[in-house]
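The chain below stands alone and is given as structure tokens, in the form predicted on its own.
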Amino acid sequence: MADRDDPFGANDPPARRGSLVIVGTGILTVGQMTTEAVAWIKRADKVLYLVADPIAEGMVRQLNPAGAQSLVDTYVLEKDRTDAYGGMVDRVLACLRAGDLTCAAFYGHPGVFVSPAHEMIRRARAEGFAARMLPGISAEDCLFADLGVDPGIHGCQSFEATDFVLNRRSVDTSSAVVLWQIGVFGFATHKQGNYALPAMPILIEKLERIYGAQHPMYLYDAAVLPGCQPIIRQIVASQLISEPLSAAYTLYIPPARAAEPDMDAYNRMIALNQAYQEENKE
């Protein structure tokens, strides 16, 4: 197994000298950045990072003063966010081609709503570089803890809010639903500050069609800075038009009905288990 001083291990050397690891800094960076992520950030020749607050930025720069470079300048106001994502990928690939051990660090979990991270790995491997991603703590992980939700009880469906509407996503209302990026619904461009969200009535219509007008939902924003509390506000769908929403908000929708037991499947399961036990008696 690879150790942190030789992350790829003696038996798994990079195909070329340049190599890539992608890490997450967690939501609350102080305390949620894993020891493995810290070790990679320290060891890398270049650390290209995109984080959500100055404390996280300061921590990354403190861990690797010589190699840390922000990716925030890839964003351009009123330009499509996918343009910025392409710029991030190009920056990382340039470091790999120069032969650098490169670490890309992203806010939260690096594989959750971070499409450029997945594209970096795909392109790096296609060009013969070793590349891997390490897990981090996501906003959904924080949501489960702060709202006291266990996804193992009722199940949990997860959708990006705009995708939820545009691609006719259907839901099982006996299970919980998490809608990501509720605060940028209908927008693909980058802005500073809160979005106006003129298309929000379309999402409200769909939610009320599924859940009715009075089903409780929860706006959630995880705590980012030490000493701060998460934002949790109970609302109904119609209030999405009037509630102040930041780009970081997530919407949690609890189940609206009980699940429907499949008694035929239950009886078959019992019979199969009993038959197995009978056949395997000593």
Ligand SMILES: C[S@@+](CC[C@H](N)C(=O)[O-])C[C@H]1O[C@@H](n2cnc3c(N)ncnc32)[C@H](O)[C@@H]1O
Given for the second form:
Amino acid sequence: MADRDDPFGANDPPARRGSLVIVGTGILTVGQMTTEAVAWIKRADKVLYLVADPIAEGMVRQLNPAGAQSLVDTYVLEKDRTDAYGGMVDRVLACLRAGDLTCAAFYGHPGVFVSPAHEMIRRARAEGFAARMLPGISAEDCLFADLGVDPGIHGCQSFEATDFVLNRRSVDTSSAVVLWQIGVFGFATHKQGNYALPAMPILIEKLERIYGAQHPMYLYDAAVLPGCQPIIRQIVASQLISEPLSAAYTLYIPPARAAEPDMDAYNRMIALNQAYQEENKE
Ligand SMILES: C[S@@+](CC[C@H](N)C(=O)[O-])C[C@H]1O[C@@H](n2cnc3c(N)ncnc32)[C@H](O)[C@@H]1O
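For comparison with the form predicted on its own, would you give the structure of this protein in the form predicted in complex with this ligand?
Full assembly next; the chain just shown is listed first.
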């Protein structure tokens, strides 16, 4: 391994002693935590973690009993989630300033729908610390496996559900759509348990406008605990109001129409490839 204060083997040594590695613990932590995430959790002086279940928490604490600290207390009930994010960033920066090799661990992929993780990297680098994020297994990765969907076939657009509505996101209905955070639609505040979702009719209206009332969609909850199966429920948009939704649910919407081939682009591609082969004949 590289020097302790330059854990990423960078040629330019960082200006300051502390360094930051951000890792993901996967969704089903037992089996989805990568070997490099395990190595960094073990090696760090401090491991600040935010995970979604007690088994994941137990694993992080077992890997680093002396350095593990939960970030869950940065959340305050009924307060904006972004307030908690600021607290998480401050906690990580304080460890770096103390010179610690600091590991921040988030469930899933640490850079997918985890804005404080990106902010930690930005602030750490701005202050002269080495900082790097490692990839993890996200809920979307699990969804592709459990629903048997290959994003390479039709393409796939991912949106945060509330952002999808508030920012007038447009979709290409020949590709699939993944809507994250469907179970907290319309809320920026932190709550415990399932959210009441009074604003859901706004999302339903938009989905029915795009897809019609009968297009099948899938509520998806990946297995988090060993031995459990994923929950996959086929619905139509209007059922988003009657189905119980947990904060962990993701909505998958399959394509609604065939793609329109661009024959002009196809013919140009063939011609350019042929011309290249002609020019580069041995
Ligand atoms: C704050 S984001 C965290 C995402 C996480 N970093 C990842 O890589 O999957 C929370 C959202 O992720 C999705 N999610 C988290 N756990 C899930 C699960 N077990 N099954 C399906 N989706 C999940 C849901 O859309 C949920 O609202």
